[in-house]
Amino acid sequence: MKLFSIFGNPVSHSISPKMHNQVIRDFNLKACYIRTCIQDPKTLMQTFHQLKLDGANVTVPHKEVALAQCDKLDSFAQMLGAVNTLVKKNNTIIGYNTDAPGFYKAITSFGKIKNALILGAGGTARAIAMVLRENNIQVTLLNRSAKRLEFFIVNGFEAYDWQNFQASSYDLIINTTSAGLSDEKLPLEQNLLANLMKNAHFAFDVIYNKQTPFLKLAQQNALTCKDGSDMLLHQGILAFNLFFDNRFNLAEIERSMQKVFLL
């Protein structure tokens, strides 16, 4: 039997094993896949092993440091510099990256967007700005420290830490911290963030199945919003064809997971 988990700290929410239990019931397969949370990153690696897993999906804030244990990186995550889909093949753990097309399918109800501004700058963040750049939208980081904005300066992206900011208009508006997602607070101060809200006009909240402050905050201002369910169930669809070799049609794996979101 194959086993597969979900890493990261907190995972008690996570639906992902809901996701790809479904898959596995519907395709008949010998396999299951559990929550595993990971308190001390340096044993992200350790742990799979010791579990004997076959793969795992990593989630924050481990998809940084999951890079750097992997014995092999797809080229799209070594470029992005984050993980977020481990899978053991012939004893080597290969590090992948399906955040970014993920969210990019998850975006495409919005329509045209010419420019966006990302809140957080970690793993997530990262495939996120790739993709969309990739795609001719416009890319502005903004994230409560410098420290973690040297990636996106040296990859050519407008990047600001709170107190350096300038301000401008923005289509979209993404949320890839974890504000919100075990309390109610925003990702930046209310009154600025209110005020970026009023000249956008969609918003992207990367946590799933919760109302957060900063979605209520922006259907406050009438934009058009999304939670991150849509780029967990893309991203997850893509990680289970790579635990099991490409082997599936990507349309029969997600209509098997989508019945977990109509539960």
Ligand code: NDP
Given for the second form:
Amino acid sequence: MKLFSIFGNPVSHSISPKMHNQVIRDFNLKACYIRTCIQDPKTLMQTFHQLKLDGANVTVPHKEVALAQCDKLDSFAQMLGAVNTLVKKNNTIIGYNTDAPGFYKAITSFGKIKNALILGAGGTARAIAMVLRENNIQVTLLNRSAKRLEFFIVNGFEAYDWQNFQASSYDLIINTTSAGLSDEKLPLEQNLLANLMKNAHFAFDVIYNKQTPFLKLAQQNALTCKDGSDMLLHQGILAFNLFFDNRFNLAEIERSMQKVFLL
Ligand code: NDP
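Take the protein just shown as the form predicted alone and give its structure as the form predicted together with the ligand.
Whole complex next, starting from this chain.
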């Protein structure tokens, strides 16, 4: 019997247990996926061992902390500095990041994008910034405070805080902040965000299953919008396959996992 968990704080909103348990049931596997709230980030890996897990997903706000506690890192996760998937192999915990490819798959329906503005500078922003740049999309970062911008500046991204932001026009605006997750806040001052949206074509909010204030404003400005459901689905498919040694067909996992989004 294999045991998996989602780690985060808060974690009650996460539908990862439903997604993974759906595939476990459909594929007739001896496994179970639970949720665990990690209040003290220092205890993350200790909790992994105490629960005798075979794998875990990591969500807000522990992706950077998780990276520091892994025994080994996949090279892409190491480059991003953020981990969302932990896999136990021969008593070693390996850290991966499936958010980045999951996000990129989710925006393919938008078509051609030249440049993007990312709001926020956490683990999810790192993943998205790197995957956009790898796909030749010019990236600008804008975060509420300066302290998390260092990673982006060191890696050659144009990155601003609210105080020194120099606005330009962007095809795509992405909300990677947790503003709107469990409150009704916008990730940026309303007038500034509305002005940025007037010149944009697409808006993406990584928050899922919720019409956030960010997406409401984007719709009022006639942007083509997407919430984080497809990103969640695709990061989940890739994580599931890592949990099971890449033994399954991705399209089959997708067919099964997708049912959760249709309920
Ligand atoms: P982090 O905690 O690492 O980063 C959060 C970021 O949000 C920080 O940059 C922080 O700014 C900013 N922020 C928080 N509150 C506000 C606010 N009120 N106004 C403006 N900025 C704010 O989080 P993650 O990167 O791990 O996750 C971010 C979001 O992405 C979460 O909502 C998570 O659920 C979602 N997510 C969705 C996925 C999906 O598959 N759809 C996958 C991964 C994540 P500061 O530095 O100033 O504190």
